[in-house]
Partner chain sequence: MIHSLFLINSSGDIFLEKHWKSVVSRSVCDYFFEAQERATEAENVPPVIPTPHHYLLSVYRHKIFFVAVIQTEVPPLFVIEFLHRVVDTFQDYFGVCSEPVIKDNVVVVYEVLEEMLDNGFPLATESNILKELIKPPTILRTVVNTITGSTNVGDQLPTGQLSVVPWRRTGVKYTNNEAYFDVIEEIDAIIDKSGSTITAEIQGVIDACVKLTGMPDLTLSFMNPRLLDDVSFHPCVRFKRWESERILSFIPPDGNFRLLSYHVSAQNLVAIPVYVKHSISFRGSNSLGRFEITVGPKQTMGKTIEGVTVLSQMPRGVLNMSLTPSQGTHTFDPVTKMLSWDVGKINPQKLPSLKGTMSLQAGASKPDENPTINLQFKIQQLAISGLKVNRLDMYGEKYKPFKGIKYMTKAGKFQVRT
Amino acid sequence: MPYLGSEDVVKELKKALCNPHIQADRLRYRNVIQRVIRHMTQGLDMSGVFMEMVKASATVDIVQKKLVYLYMCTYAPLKPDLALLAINTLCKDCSDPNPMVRGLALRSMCSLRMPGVQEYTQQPILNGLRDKASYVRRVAVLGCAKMHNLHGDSEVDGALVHELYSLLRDQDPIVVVNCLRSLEEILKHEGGVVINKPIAHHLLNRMSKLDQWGQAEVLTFLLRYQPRSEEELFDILNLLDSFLKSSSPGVVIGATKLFLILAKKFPHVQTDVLMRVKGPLLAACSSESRELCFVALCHVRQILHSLPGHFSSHYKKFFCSYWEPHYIKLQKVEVLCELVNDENVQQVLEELRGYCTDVSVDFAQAAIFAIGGIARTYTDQCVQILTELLGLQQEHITTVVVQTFRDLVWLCPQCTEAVCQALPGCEENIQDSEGKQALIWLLGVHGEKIPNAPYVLEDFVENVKSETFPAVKMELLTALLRLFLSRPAECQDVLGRLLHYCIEEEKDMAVRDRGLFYYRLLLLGIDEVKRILCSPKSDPSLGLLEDQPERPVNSWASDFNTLVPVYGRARWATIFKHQGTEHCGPELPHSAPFATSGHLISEENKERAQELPDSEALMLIPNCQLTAEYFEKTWLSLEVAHQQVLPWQGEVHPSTLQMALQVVNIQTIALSRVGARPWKAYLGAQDASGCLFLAELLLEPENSEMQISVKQSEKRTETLTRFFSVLETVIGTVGDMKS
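Taking the sequence provided, give its structure as one chain in the form predicted on its own.
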């Protein structure tokens, strides 16, 4: 914000700049110019002294020139007519004997963001590209990109591009890197800089002379080159070998990605490379830089997709320290869950147990969910720890433990007895709606094993009028009706009161409709209620969606050293889509968005289940909502693009199939009930480019096969093949689970 009295300040400085006595004293003159810059950076409008500052540029003092050029670059867009007067001074300085002055003048001239400056800068830039001083060449190369960016609608100058390509063999390594960056910016609409065999080998031989930033940049550009023979491939890998030991984490990660991409046909080489970068990654995970530590942890989790036991011997490196920020602690907890084995499970659980009483509520709850995830493999130890946590009688701990128990008994029915014994008494410490829903579900489904289940639900019914969450009321209705089927004498009166309240007094329409539905269902008889409500109390087969085989390295190698491991595929795809701009890096990471929710099934494991068979992943939009009317209209207007028959035995379980399709972002529009003949299902999905996929599943009773028909809004054979591959994988997985 400009200071009060700014006009007086400008007048005073203008007077001082015009004072011949001050101009004669170099130090006093420089101090006045520094005051102008200081006021400018503080928000004061100093455009009134523009002419005086232009005159001040005529000096041999480099410091004074830098200050004046900074001022001119700032106010040139506001004073374009006056700025043209400074062009003569800048052009003159571009021919100065001092290379520092030449480079400074050329950089300032290219930074003048005003119309008409290109005709003045073209010749100085060409002269700068051929200058003897490397500093001037560096500035001139970057100036080419600045001018192209300023006049992006103009055609690409072929002669300039040829000049920049020839400068890739410049003796100065920084000039080489700057040429790559400028060519990438100038040729972005044509696919960027082309890396052929001579350029690739030249860059590889110059790598040792580059600084760490330049090495990381060149490694990224080298991803575009594909060796023509196996001998050439291993020659390149031998040249890159030393960079796996670099002191810069960026260079190590960049070299690792290049290794993984080039050696995609040699899995043993990829595994060996990942073994060799274990040390640098562990060092980065212990770095004092929080950002570096977080990124390294994200890449560790990605490596664990293919090598689950890769870091198991170093699990203590991922123990959390009290001073670490919340987001790093969460990443370390996720890594610990993936490193658990028979040898370290006790130590990891003890460490996680300590986190459960952390002062941070979010971190404590994340640790409890982590123990719940480990409980799927080591049930007894984890259930014992969770039961002991209930004894702390802390609201936030009890709430999450009960949610963990709910998920656990669904996936691991063998722990039901232990969970039911731990539940009595915990209802007093639950105030959160999620915790209430979890407890009510457990009491309704397994209430016959919990002695006081009807009386706990009765307490909820007595306080139902003060309950603010409709989801809790609907869960209470379902749980009480289920418990009524196994313990009718204790639940009849309570159920009647709850139904009366929901039908006569409840204002929420969803709760009222569910109450009416259950009331009318009871009128049909207990047998009908049992047929509809008595669904399975657990489904261990759902674990197959998570326990997929190890993912090949090629499935995520293209995501390595990008933002995908940091954001996750689903979130990064969404961010990239909404940016609406082209990716400014030399490579666009392949990403496939998949978004689901849950606690025992972690995000990374869900991505593992959603991964496509090859590295060219399909990018389906999460939460794509298609109405039945729109689906029908579109379906009738399109022709069948692909039809295939898959083997199938027995009936289809719609709930399991629907959940599996949801994992890979395929929406279920409509499907037949269990036992329908013929059985049909209609599915829909959309990729990031807007292409719509519509599918029909048809199962005839007399045939042991399922017919799949797919229609596509745009004719794209490659994306259609990938979509069908996803659909085939899901159907095959569900078929194996059922059998």
Given for the second form:
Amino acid sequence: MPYLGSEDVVKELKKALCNPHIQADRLRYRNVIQRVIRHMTQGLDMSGVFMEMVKASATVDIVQKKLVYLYMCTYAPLKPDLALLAINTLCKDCSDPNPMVRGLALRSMCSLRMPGVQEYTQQPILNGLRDKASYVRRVAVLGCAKMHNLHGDSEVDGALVHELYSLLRDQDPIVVVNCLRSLEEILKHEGGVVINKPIAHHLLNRMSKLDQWGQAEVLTFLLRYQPRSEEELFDILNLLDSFLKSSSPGVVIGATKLFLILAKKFPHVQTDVLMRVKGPLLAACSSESRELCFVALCHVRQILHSLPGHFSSHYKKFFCSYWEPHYIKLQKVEVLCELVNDENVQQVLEELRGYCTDVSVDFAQAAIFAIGGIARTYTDQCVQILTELLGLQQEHITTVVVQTFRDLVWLCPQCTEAVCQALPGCEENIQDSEGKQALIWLLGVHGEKIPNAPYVLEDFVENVKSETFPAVKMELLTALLRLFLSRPAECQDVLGRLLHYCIEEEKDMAVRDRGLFYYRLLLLGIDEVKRILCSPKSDPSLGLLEDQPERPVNSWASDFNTLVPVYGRARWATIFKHQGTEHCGPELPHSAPFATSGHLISEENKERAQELPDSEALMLIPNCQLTAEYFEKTWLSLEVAHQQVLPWQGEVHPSTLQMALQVVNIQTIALSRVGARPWKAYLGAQDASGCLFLAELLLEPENSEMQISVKQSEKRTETLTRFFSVLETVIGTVGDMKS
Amino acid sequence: MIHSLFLINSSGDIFLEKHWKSVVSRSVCDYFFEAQERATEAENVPPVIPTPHHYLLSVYRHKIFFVAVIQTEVPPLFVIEFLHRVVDTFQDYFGVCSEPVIKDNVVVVYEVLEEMLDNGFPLATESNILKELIKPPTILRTVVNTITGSTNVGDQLPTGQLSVVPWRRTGVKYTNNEAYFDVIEEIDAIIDKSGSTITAEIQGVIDACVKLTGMPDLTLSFMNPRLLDDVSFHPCVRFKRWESERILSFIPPDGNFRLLSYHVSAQNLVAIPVYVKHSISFRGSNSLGRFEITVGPKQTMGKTIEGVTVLSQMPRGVLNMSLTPSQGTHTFDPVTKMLSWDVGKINPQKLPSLKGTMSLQAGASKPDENPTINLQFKIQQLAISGLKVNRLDMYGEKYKPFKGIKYMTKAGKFQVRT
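Right, and the form predicted in complex with the partner chain of this protein, after the form predicted on its own?
Zooming out: every chain and molecule, the one shown earlier first.
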């Protein structure tokens, strides 16, 4: 590293090292060498005194030797020719009577990292592998790997590999583990070290003799071994049982992973193991080390994906304490969200309510989003809390609450009334783009239920010139036009002004285009506007239903005890990006609720709309009310237009299916009760042109398939296939969630 | 496994680096600095940071970040635990682990790191073995070394490495044979406004200091072993024996070690030894608030509560506080808004209290107006969970050892909401 003044320092040290008086005085000499090392550790380039340091290596003083070797390992790649001079001393030291010196010399020689060193190291390494001191053997074994890395392309030395495999039976536990590490690196291209039955059993028997690092690593290596029989498998599991209670969390998690992988065909064993590590995991979650806590919490979340409610009785352990760092609090809030059940919902919500007024804006907002998440199941309580929060009139709180409301109204239409009553007055406390967009959207879509909606929007229009976010202006255009449809008298004037502004004065092209588009649309007449603007919703909520499927343990077992649960692939990046900026609710797809008016909104929503072209083109009427009698009559009078069989596993959850179907405007006429064999369901829907679709779902107990028959009142194959694909998507989604 | 290690202080300077494989450029730490800048406080820097080619795993202790550079996917717990072990070792060597101390002892630090990891894999991590390889610096030894010119490095290999029992060296000899056990319990609790417990759990450890000749085989039994919910042991403890008889049977390591750690949580009711009575109001006249807290003993089984400290982060709106304590000393830092009150012992006849007024910023009230009170305390001769050692027996050796057991209860993360 270039450093001002480093040249002077080098010059001075060089002089000191050459000074015969200093060389004669062991202590002073060593002090100078220590100064060189000190500068080196601070990143100064000390390679200038290499020659002098090499000379200093010829000494009987172990400390001095150690220091010089440290120095050489750092700078040898820069001065390969000079480093060769030191090789001689090193070789001599490799046969020193003191094992410490032998080990030290061998380790340094292997760490030199310069070309050509291999020919000198070969013999000392081979000697080292057979040395009687385990210290030297440990060093020699790793030396093999270092040498191999240095010459990455060189061929694997069969004899050496053989020797290392035989050293797996060494007395010394660290030599054994080092052999594994070394072989793993040398045989990287062949898939690493091979764990066959004798090796696996040998390692298993030595496990208790290893230190915690060795145990953790051997547990990872054992993942490669596939037991031949069930009996052997359970023997192994019995042997490893005590490691689930190890004092090192790393070993506990490592053992858990091995259990999960080995028992992948025995779900009850997996569940049992997860029950048993509950204690140690919870202990790690309240560990003194923040970092351990964090990683443990990430793993808890991973487990919750498959076993929701696994930690429910311990929900209080996940309450945040004031002095914890942010990253732990955010994890805990997410865990809390997933632990909510009928018994603890009151306490959890009270706790979360407390976090909403935290000093840290990020944390407060994360807590509000969390309440929003819980609101999907416990709507009334949550909406009440959120409404109370609005009363605080804090900017950062109000904006997030309004965003949460927007998402809620979309997912749980039953809370619309309550939300609409809470909204008036919010507009004074919202400054940021996301919040404004959410508020405007709500005012536009549910404006007929909010008395002062036109006037709030009018205020926004008044200030549109000073508005900095184009997204807000676009939202305003759409909202106002929509409100104009339901309350024309109050909105006409304002809409005119806004359109005028957008077309005549606006600089942003997207906003101007949108304005022009609406203007021309209005010229075509009000019916056309209605057709475009109030077309039925495409259904991102299906995606939302999908985002919390119970995943089988096997789907994540291989990710357990790696970094994946920690940064969760793409997720980590999002959390990271949003930290300290606007919001921290990564699990709510904020783009979703905008998608109401199809192509008109924004880029990302366009993509969404294209993902679901079928439901877009086929317009099913939201509230078609078919009576059972009418259905029966029609059903009997029609021919089956289409019949298909879809794969299906296990039971059906009628409520989930019904909810999912309702979202895409398919009405459920009748359902068998859960567990009935055969299980049947009758569905009905009507599209905009009045064409009726009737469908029957039939689940035969013996085959794992669902038979679907669809009948249609008017024969049109095009709409029929579309209707069927909608139905297929829903059933596919619900099916995925279960398995 | 661990490619390189960087030591970074809270102002973002790298003051030590060590590479075990090839040299990784310092520029990799730029990603870390970015995260450090984004986090408002040092504690909030996330412990795992992915960069395009590496992962940075860090632990933050003693105001120093220990940042490990990892090139392949690794078990994160393994690395984090190892980093903590490194810090523990430094602390063990130098008494304190701080930036100046590490800078002063940089050469020893380097030697220790060199022995702890080879090619990125943990090698010698047991502190007693390390200490035989590299002697820790002491003032006396520095003086002796200067006079005699001898060194800090052991000349002999540690004998422990050749023993049949990996954690105990052979040929141990003492003139006084003693075995001491400390039962230390920490209470983590959150108490709500009204004084009722939201969560409480006890984290306990038994630390031992065993100086016994030869190869003693010890058994330790408890009066009430069922109390222990979730136990983890030192590798020396025979797990099967615990499972079947609830007895700890082990050949102890020589010197200091942690025999076991345990948890006692919600299932067993946790006794809370102190209470805090508080009345804090921010709505006084002339932007003055009232503040009053009293600390008193609750369930202490007749033992005294000592070393009590009260810490509280006051809201931003508090400009200053003028308080009078009935005992002890208090400080309020108007910049960080941190109130700390060093109470000392609690006398049940005359409860310590701190009262006075706060001057508040004129204007809007903040939502965070209820500060949290953090409490530290100690109780000697009491394990709050009620855990009691029944007896300690020794087999395998003929002499009579001296045995001692001490109990202590401390506050862990003990917070009271107001």
